[in-house]
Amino acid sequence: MTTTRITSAAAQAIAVALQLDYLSIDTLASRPPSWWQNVLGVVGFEKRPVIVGGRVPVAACMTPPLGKNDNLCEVWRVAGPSIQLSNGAATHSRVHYRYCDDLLFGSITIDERLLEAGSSVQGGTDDIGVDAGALLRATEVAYQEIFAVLQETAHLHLIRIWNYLPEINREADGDERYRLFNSARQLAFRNSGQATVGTVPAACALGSPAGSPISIYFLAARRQPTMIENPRQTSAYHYPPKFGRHSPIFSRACVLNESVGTNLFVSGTASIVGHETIHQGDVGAQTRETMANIDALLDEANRVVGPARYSRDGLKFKVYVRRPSDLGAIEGALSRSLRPSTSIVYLQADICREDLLVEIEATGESGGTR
């Protein structure tokens, strides 16, 4: 009989359960002060919610809700014995963060129009215009400040990161803004000594309305998570050059090792097989193909970390819809594959490729069957 020794640090990590809930502003307003002691952070959708009674980081993804999601917020909490949360106060940083021994939640908002356009990408402003230069500089600054916080707190491993970029598909000085963002993100990763393939976080990048700031929020840990790739898809960091000079930096999913609670993070997933978009123009078919990709990720996660640990029934979904008029078709496609009680939030956002009409991300807990 083989026994496994668990160190005191690992035992504490196992005891800490990360929890995700979608709660209304009214529900949050009714929570007692003791409840807020375990809140890592709160995310509003179209705008930052006003939080009374809790001193926590508050972010907004700047993407309008659709359907019945008007008043909801995304709330990240931790549960476990004797958990102490601390608020961050990094010097000369725009990052707001809160953390416990094992986990950290942070957010940063930058208005690119208020930054100087200078950037070390593509040789600085000699090669690019002010519009592109401001975006490149804002992205570099955001990621540099994020990595500085992680270094300071020793939460060195990004688990999941959410990027919201205004006018993601618009051309700026001869290139798409999403591709410029990818170039600046990759430079910031390299300059901070971060891996750009393999052990990179789960992520998404969505388009917010013109005039919005760049909004980024993230989860990080002191222990390395397990990264999951999709056998049906080319890893994003290995995309061919036709998708941009620099590839996106994200894993298709990741799992928090030995954790309880919310511990599976499925990146923004779309109707892509290999590296190509399929079912162009057909939002119903794109939704079904996206769910096939999520199923493949669940199977791969179960293969990597243990059989039958994750299933559709244990997932909470966030669905990004490019055209609000497609909401009914997307809801119909999902209703045929998910239980009525499934937690789904719908948001209007542009997707990183103009031929993609829907993108779906998910978080999950262990247990259940598909």
Contents of the next structure:
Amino acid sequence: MTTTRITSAAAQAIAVALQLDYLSIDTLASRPPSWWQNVLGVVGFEKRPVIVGGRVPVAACMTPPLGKNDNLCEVWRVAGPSIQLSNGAATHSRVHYRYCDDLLFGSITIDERLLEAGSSVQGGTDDIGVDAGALLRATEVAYQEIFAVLQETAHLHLIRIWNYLPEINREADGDERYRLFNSARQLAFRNSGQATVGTVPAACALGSPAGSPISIYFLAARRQPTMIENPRQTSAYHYPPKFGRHSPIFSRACVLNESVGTNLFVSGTASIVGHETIHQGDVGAQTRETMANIDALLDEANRVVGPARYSRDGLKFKVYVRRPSDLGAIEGALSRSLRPSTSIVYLQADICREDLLVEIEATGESGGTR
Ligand code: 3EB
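Okay, that one was the form predicted alone. Can I see the form predicted in complex with 3-(2-carboxyethyl)benzoic acid (3EB) too?
Zooming out: every chain and molecule, the one shown earlier first.
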């Protein structure tokens, strides 16, 4: 028998466990200060929840909850002995953030209507309208400020980023707003010296109601995660130009190696095979295809990272529903493939392709050997 030598890096990795919980505002209100000490960030749905104490960054999905999820918050917490959390100190930044040695949670909210138009995406020409220009500029500013914070605290690796943009499918000056967002996001990655293929974060991009600010929140890490692509899908960063001049920059999933607790991040996943949407108009079939894609990502994660075992049972889900009237059909399809106790939050959101009716994201814990 061999003795296992625990390296200091491994010991440190084991000491921090990222924990994701969906808790009601009332539950949050009853938690003692010692518990709040370890909270990295809180995310509300539809609007920013009011959290007393004020030390923890509070983000908002801006997407209204559906069904019986009222008053829930997404809470990111680290557990483990003697973890020290620090708050963002960059007063010149719009990013609110909190971090421990390994992990950082951050959030940024920008109202594009309050920014001057004039993005460098225009390439020096004036042929872009004010409407498109404002979205391009706001997206660029948001990503620039995020990357600046990551440099400052040396959490250089974005692992997961959630993007909520108002009216994602609306045309602005002849282009869809999601496609404009993709252009500005890609440019911001380039300008900040980030890779635009391969080691890019897991992500999602959803539409929020008109008049909402752009709301982005993210997790970053000191160590490089392992990126996972889906063998059934074209990598998003290699989508053909018919989906937009600039491809979306995200990985299908990533794994935070040697970290316990929540360490698998599955991007927003939809009914896409190769690069094409399938089952147009059939929300039940789209839901089943999306779960087949998530299964393929779990298999791929198990293949790539070895000893960790991921399965549907270890996942918590957020389900974005385009048309509220489809909620029953989606719940029905999921109830046939998930255990009744599975954590699922349903939200109303526009999805970034007009023909997609549902998008599902997940976060996971590995469950040992199965
Ligand atoms: C897709 O697979 C569906 O632009 O950041 C999923 C996850 C989607 C992330 C993003 C978009 C994004 O293309 C849409």
